[in-house]
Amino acid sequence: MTLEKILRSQGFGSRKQCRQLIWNEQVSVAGRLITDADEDLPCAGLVFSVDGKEWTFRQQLYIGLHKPPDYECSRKPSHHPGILTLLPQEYVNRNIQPVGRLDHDTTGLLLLSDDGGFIHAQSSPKRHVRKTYEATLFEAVTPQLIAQLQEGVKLIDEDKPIAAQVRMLDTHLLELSIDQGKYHQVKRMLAAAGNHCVSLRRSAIGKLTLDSLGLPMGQWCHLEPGQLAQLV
């Protein structure tokens, strides 16, 4: 592929934009600048720099974010800053986006990706991906509650959504995993079990857990094939 076409493809900018990056000698290959912007080069394994930042060729992007509290999941935040500002505006211009949504208010691991199959095969009802959560309530925990998450509580105009596991962490700290994901259904389940919920924080997709990636809040990185194994 051309020195250009690698760039607009890893979203340096338009066809004219890239090419007066390489004619300005801001574009290096293993430290050796590139003026020429129809060079071939091999995409697989290719490391370059623009303005003396590395970068690494991806096809595509599968991102996970530690997300922080009050920034929306959206392309258009409406309320508070979206999600995307956290990321590289490169990672931006390829139109990457969330994998599903987390409540401005609720923390923990997020997808991002510019793979619209693998978003849709993530975000799909049909696939049962299970995602785990950390539920802080403000009343303490009890076997009862327990009990009700896991035979189903009732949902207005809904079915009775099941946890598919549940565990007590502390006092008043549960752990709750589900398969569906429909609107605030965690916060729906435990105010409708008669609790309510002071905070969540998503702390895994499939086998996949925030901590196994060591995020601190706010920060992110790109997801290995072996961790994209995990999302099952």
Given for the second form:
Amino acid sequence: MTLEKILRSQGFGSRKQCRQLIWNEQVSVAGRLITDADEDLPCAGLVFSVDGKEWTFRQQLYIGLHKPPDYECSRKPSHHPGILTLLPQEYVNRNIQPVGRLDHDTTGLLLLSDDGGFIHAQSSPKRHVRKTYEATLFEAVTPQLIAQLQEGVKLIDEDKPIAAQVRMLDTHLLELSIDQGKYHQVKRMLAAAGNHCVSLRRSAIGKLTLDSLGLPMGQWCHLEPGQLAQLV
Ligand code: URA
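Having seen the form predicted on its own, could you now give me the structure of the form predicted in complex with uracil (URA)?
Let's see the whole complex now, leading with the same chain.
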């Protein structure tokens, strides 16, 4: 692929903007400054730098973000900054999107990608990708609460009761795993079971845990094939 096309595919702007970057001597590959926008380069494993910042060529983006509180997942955030402000503008230019949403006050693992097929497959209710949350509760955990959540609670707009896999982590801390991703699902399930969620953190998606990524809050990383394989 020509260097200009490579830059365009990686989110560095229009044809004109990418050619300009190259002509302005801002782009190098393996320490070699390239000023010919039409130079052909192999994409696989390509590492290039723009203004001294290193980038690896990626056909598609698969990112894990440790979402902080007070960030919105919606396309048009209204009260808080959007989560996309935590990513490089080049990835936003590539139309990276979150896979599903977390509430603005929920923290934890959020996936983002520019691969429409991946986003669709991950969010499809048919795939039953398990999401695990740690919920800090207002009232102490009781055996009745656990039993109720395991048996299933009825949410107003749902036909059938929804059940969760539940584990008590502390007096006021509960781990819940659910297969669906309904609106405010965990908070509504806890409210329906007579308690109240004070804070919520998504600790895992499928078998991929946030802890295994070692990401401080607000930080993100590229997910490698082995990590993507754990999203089941
Ligand atoms: N359930 C909720 O209530 N909120 C979230 O952000 C995620 C799951």
